[in-house]
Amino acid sequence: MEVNYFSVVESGHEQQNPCSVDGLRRVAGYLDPQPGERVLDVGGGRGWWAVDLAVRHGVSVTVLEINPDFADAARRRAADAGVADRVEVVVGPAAEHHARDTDIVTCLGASFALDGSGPALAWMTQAMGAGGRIAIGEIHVAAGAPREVAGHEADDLAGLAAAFGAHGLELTGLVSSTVADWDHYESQHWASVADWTQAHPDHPDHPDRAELLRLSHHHRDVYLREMRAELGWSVLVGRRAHAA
């Protein structure tokens, strides 16, 4: 497709990860930012959570995000917030990203940017200094559910905060979201499609409408049958424990 189906898909979303408001506010008392830290946020996409942090706590934040449009929208967030002296957008591959000693690191719902759960927490375990904190945002399979859904080869949230500890990490806080959550983060999924395709007839100037209505459908069938009833999705928070 010549359209990013995601600059689509997600082209209304505040949040961009099935958490609300409330709850990622949650996360980052867990975090416990501090005016002149620094956070660094993987994939932090049109950058609500940067700025939310930016501005409720008077950290400074490293974004880093590989679409282009979403970057865009995450540096006029910052400026319209005030905040865009402290909110940096960086555009490229996560991995290839080089940071330490940073106070606050989080991924929420973008590990698949480092190569997955277990490598995103190495990374972030390297990236953050000696009395950091991290929050990373995760799917996970719900209790007796397969390993295997939907195409999402996942643990389980006690493998996820086992995971913590084997990289030398203290769990300290945990926000789960709702099925409620997840829904109004899919129905807006659904709704930017619906919006994106009545703007663009099908006619040849267009010629990806026919295929982002195809996926649109396709994953919201996959979500209504399989992923709303096996799947969750929840934030960790934790720092480093210390030695026994």
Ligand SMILES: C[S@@+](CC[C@H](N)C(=O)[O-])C[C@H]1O[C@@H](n2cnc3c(N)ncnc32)[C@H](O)[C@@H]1O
Given for the second form:
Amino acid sequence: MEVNYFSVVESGHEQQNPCSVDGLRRVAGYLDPQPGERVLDVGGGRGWWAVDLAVRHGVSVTVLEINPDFADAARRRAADAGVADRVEVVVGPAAEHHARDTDIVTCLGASFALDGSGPALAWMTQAMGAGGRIAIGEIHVAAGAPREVAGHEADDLAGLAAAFGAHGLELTGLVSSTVADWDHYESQHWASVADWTQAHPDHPDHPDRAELLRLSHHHRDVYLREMRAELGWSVLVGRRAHAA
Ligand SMILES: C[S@@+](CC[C@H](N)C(=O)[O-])C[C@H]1O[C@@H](n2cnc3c(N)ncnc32)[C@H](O)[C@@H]1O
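Form predicted on its own already given; the form predicted together with this ligand follows:
Now the complete complex, all chains and molecules, led by this one.
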């Protein structure tokens, strides 16, 4: 496909994850950002989270983002909000970025950029300074659901919390999305695809149209059949554990 699937399906999202604005601001509260602190946001998308932190908490944020469309949108958002001097967007694979001594490291819905939640926690922890805090937004199986959903292995919340411990982190906050939150996130995908296909009528010059619709309908089907009932989405917040 020439057209970037994600650039189309997430073109209308403010938050590109299933958490509500209230939920994300609660996450920020748990992280307790102080003016002047440095934040690293992995897979920052179109920059809502980075810009909200910069505006509301006076921090400086480095956003790591591989999609140039999203990176441009994040830069525009930062400029519109008057915080372009405190939001830097680095385009490229997050794993290639080297950071140390960061005050706060976040990754909302993008741990796959660092090979999954375990490697992401390891990478994020080494990027944190001594008083560092961390937030990771992750998919997980709902209590009692099978571990494999829609062809993917996922941990449960207790397993994610245990992974914090294994990386020397103390879990200090949890914000879980509701089914309504997740429906809202998915609905925006469907509407964006419908808008795009309306604007690009069926024509041999638009071979991407059929593929985009096929992928979108497939994802919607999987969401409605399996993910909606069997998966959850939560942001886990933590800090370095003190030695006992
Ligand atoms: C589900 S979106 C989440 C965006 C944002 N964190 C949010 O919650 O609004 C995942 C993001 O990770 C980005 N991404 C994927 N692979 C990446 C990589 N290797 N390095 C950096 N970013 C990546 C995608 O382009 C996308 O913007």
